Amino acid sequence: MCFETEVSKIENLKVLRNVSLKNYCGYGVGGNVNYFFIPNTITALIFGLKICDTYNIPFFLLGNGTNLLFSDKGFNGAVIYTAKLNDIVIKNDILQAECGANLNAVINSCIHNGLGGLEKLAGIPATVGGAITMNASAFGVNISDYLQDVTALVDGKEQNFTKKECNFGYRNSIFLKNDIAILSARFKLRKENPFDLDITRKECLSVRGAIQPKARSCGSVFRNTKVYSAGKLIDEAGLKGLTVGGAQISNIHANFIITKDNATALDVYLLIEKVKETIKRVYNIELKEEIQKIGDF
């Protein structure tokens, strides 16, 4: 039986076959990949995946997309679509959420029922999934911060992780640096007055939404330091607007890189290297990324 074979007779698994990336990137860049796969369930998620072990397939769970850069070259191997994994489940203050659901999802039902903690993150494009493994933060908040355990799937067997063991760090967490798919998380969070909560996720919002551009990006694409701040190193070093073929450094916040309809992801590569290259050279310091390198380049 081959791999083709035994993927179709998964229950709950919609597999597709040579699909583009680009719609599935914040950039809107990237070639195709070999198998798309889309669970509708955690079971439909871990048996695909354990296929994948079986037959030495590459393998990338895909959230939102928003901190990727996909290869124009595409991925060999499998993504797993997590979109309609997106159960949100609370009991008391603990609220429990699939990897795919999305994290402003998540904060409304936090807001709605009065629990407190993860506000602040308003407006992160990002699933849970995604979030936790680049532990995203915000306005001095962290994911991790309220983070109870998280449970994945490591060689083949569900495993639990509490909050220490999962290293969470700067933009870092164990499941940025292994082959472990994120299934699920619990929160333990505190009971706040929803009025309250809900006036600071507009704050955060509408203060994002006044520093952030409008265009099409994938946020943040380099890490900030307790030393510097990377948007103020790119910005005194004059490269704002600089362009490379698509692919351009945002106007109005020098850490974002845009993206027109022309881009390729080797216009965003390129971009980001003569950035660093630029940093390098001006201030004798390295700048490295947030984003998600997928693929080869």
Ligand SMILES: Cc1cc2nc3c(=O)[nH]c(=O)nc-3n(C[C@H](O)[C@H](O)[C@H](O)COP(=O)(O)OP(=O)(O)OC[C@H]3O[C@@H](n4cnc5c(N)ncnc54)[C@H](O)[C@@H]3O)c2cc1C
Contents of the next structure:
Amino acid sequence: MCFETEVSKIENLKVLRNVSLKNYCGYGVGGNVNYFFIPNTITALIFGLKICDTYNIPFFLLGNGTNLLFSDKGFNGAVIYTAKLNDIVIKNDILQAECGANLNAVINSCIHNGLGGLEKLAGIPATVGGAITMNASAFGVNISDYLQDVTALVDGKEQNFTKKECNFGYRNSIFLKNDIAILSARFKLRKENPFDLDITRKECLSVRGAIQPKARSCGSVFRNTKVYSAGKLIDEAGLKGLTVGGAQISNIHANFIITKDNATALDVYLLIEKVKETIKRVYNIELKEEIQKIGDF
Ligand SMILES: Cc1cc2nc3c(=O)[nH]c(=O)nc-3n(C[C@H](O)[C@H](O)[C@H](O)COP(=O)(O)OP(=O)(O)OC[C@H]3O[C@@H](n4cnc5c(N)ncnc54)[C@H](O)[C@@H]3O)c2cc1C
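Switch from the form predicted on its own to the form predicted in complex with this ligand and print that structure.
Complete assembly follows, chain above in first position.
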């Protein structure tokens, strides 16, 4: 049997060929991927990954694509899109979510059930898997702060990772540079008044609305250094509005690159390189990307 025949036999796994990644990237750019898997169940995800492994097909786990820059040349392999794996279950103060659950849906469930902790993360356009991988944070709260444990697939076997074993850091975790698929996660939250939680959520959303551009983006492009805010450095270097093709440094938030319909991944890539060169020349500081570049540039 060949790879295509085997994957086509997996129940609850939709397999598409030659899919454009543009629709799955915050910047709306990127080439095609050979295989695009949409598992409807965790079991289908596991079988899909195992067959990729057997046939040595490179794979990539895609959440909401809001931290990714796909190359115009695309990705040679399989992209596993987790959006349909979105179950959320609450028991007492524990919330369990599948990897593709939308973070804002998780926060809605928390607030509805009077469970506090994650409400300041409202507005981050992430899936649970993407947010844990990146250790997403906002307003002083990291997603890892309330994480209890993660179930993941390692070398074809399900494994439990305690919070400590996830090795969380600033926009970092054990999942970032490893072929480990997060399947589901549990959060331990605290009982709070839903009304108060909703007020906090709305305040955070309102601040976001005021300081972030509404155009297409992948949020902050560069990591802050230990001392400096990347956005402040870029702003003070006079780079707001700098444009390459259809990509531009936002005039509203200097750490955001926004894209127009005609943008390519190369435009975004070259703009990133221009910013890095300028900040190195002007301040002798090497900025590092927060976003991930996928494929060849
Ligand atoms: C308008 C805007 C505002 C933003 N604000 C913030 C903010 O306040 N704070 C913040 O931290 N970030 C922010 N971001 C960035 C981004 O939303 C986060 O990095 C988010 O965590 C990415 O989640 P995602 O589901 O889109 O992941 P993706 O971009 O799809 O993937 C990110 C990484 O996670 C991996 N991944 C995804 N799912 C799994 C899985 N199931 N198992 C293993 N690995 C997986 C991917 O392979 C990739 O390495 C913002 C982005 C935008 C566009």
